[in-house]
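Presented as structure tokens, the chain that follows is alone, the form predicted on its own.
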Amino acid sequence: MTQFKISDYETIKNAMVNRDLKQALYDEGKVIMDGVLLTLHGEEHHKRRKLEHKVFQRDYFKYYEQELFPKTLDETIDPFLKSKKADLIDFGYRITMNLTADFAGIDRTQKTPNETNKLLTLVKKFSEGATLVHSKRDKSIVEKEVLDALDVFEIDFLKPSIEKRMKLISAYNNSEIKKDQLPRDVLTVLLMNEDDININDDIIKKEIAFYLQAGSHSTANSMTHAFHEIANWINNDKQKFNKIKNDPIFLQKCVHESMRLHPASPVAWRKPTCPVKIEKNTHLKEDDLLVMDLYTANRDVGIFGEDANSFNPDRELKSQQNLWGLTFGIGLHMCFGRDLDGGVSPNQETDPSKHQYGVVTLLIKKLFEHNVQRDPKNKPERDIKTERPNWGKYPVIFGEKK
């Protein structure tokens, strides 16, 4: 096998929506992602995504964002509030985990702290299998520690939900309920399966681990990462502050610029299934690897600008160009969470009322509406269980509201 290595902006945009390769970045993560959508190529993606789709359209997740959002970011951040401190990353969990179990179809039925910080435990636990290739440990340990984690998973969240899913099936299916009153979630969409593919426990069981990782694990630390640049940025400069605090839009380009220079993973790995030209002089057989590498690709001076490497969310940039550059994809693997994470592009007519501005923005906008700042007495520090440059805690402390 033949790695190649690609870091090239435009290059990988086209590798991206080349049908001929494959998802190869998660085959050390089969422990939690062998089946799961993401992994899936060809024909069962196509049929899994279409699926699955039936979830994820644009009404829900502004449904979801202004209905929904603003309670459970009120009932999470509160008890910080009340310590007037917090961990980012264990408050951006706490706050996407249990957005993401209610999209995802797993239910809280305790709503009690124990309950929370379970589930809390077994989806970082899934994220660490997901990630494996990055993990410093022990992949054999970890993957043990991951297959335990699915059987109390299993037994504790998922059985449950399904049985409750299941009643609500068969009552749709007697025509004693409308189908507007079935749960819109993707467990829901999978035990329905009404395009009739072939999934069994198993698949769904990873599935659904999948889903709650991947939402909970990402949006946390896009948040993270988005604080620190806003953060740095501002610099005790009030008038920098005001126009975070009174102007969303900008305060969401803010968050889009630093999910350009730091993508949730920052490569992506595809496998051709047969051999592929991706340059004039790079030749890929079906056993070569080729390494996208995102990080590099979004800080191209040639799109971004000679201050590619720098936050700088005043960036303007080409009408077709999104600001987070590659982050969340393209093409078919494109991350199907990119509008609840990070929301609708505005443009000149978007009525700020209206606007569609994903979680991360909104949950940094809560932040500073609390006058969140970095602990001065804790240093924030780098995650040193993976090789991903991401924060493995990061304490902030909470004053008057402004």
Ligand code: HEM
The other form holds:
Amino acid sequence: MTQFKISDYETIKNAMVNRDLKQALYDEGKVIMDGVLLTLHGEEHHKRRKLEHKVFQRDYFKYYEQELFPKTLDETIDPFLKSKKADLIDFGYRITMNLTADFAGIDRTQKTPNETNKLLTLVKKFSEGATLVHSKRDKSIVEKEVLDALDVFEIDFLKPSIEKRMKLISAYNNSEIKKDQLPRDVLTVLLMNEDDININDDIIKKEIAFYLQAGSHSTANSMTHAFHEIANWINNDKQKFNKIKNDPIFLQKCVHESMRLHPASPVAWRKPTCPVKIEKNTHLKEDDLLVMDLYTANRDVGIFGEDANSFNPDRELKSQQNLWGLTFGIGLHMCFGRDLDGGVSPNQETDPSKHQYGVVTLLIKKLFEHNVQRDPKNKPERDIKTERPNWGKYPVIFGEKK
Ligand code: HEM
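The block above covers the form predicted on its own; next, return the form predicted in complex with ligand HEM.
Following is the full complex, with the preceding chain placed first.
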């Protein structure tokens, strides 16, 4: 087996749309990732993606962002504002936990902090299992912890959520309710299985656990990186601070710029299903591994300019590239949460009052509305449990709302 590492932006783009390359990053995380959408290939992946795509439509994201999300955000941030401080990682996980649970189809019936804590602890364990390849802990211990967490998740959260949905689906089948009265989430879509694809109870359990961790981990980290970059950029400059507070379209650009610099997964891995040619002189055989360095590609000076390594929210791109680069992937496995988290890119005609900003921008906007600052007495720290360049804690304080 030979390992090939590529970091050229265009070469990675071509590899990501190549149907002869299959997902390989989660081979070590099989305990939780085996058989889930992100690890499927070919026809099986296509069918599952088509079925689940019913949930991830742009009109629903807009409705979610403008109608449902503000309430969840207020409820979640309120206790932090009262205590005038927060750890951004903790806050990020709490808010995105609710967001991804809504999309995955996991009910939080008690709506207590205790219940959120319980789900959060389970989902963090699922995350650790999925990214086992980058873990610095004993892998067999992590695997055992993940299996235990899956058991608890099944009994406490999944079963009640399935039971509720099965009753509703049965009412729909008996014409007692209309289709739009069914929950709009992945669990409902899988239980109804209108396309009659090959799934079973174990796949459903892993798929829902995958959704919970995929959405929450990446969103929480993305928000914290964005805050860090923006706070550095403001650097006590009152004018810049006001621009962040008063110009949400500019704020969204800042978030996209930070997403480019800090892709949730710094690499993507693929394995060929047959001999594949990647670049002029790179020929891969079936046993080889292709490591795509998204972190470096997103800093390609040919695409993003001479200052590609730094945070520049005024960056203008000549080509049709997305400001966030390859952060959400492209092609076969392109992220389902892209528009939900990143929103839609604005253009000259965009009306700021109707624009879809994406959840990460809305989170940062809310923080700045409450005059968030780094806690001067408590420094942020990197996450030492993983090789991924994430924050482990990020303490902030809030001022008066102005
Ligand atoms: C800033 C936040 C996020 C980032 C940076 C991100 C990044 C990514 C990337 C890079 C991939 C493709 C991986 C590959 O090609 O190997 C992916 C796939 C995926 N993401 Fe996200 N993600 C984010 C948020 C979300 C959210 C909120 C959800 C769901 C609510 C979500 C659901 C998915 C799903 C289902 C896939 C698999 C698609 C497939 O395999 O066909 N993501 N994400």
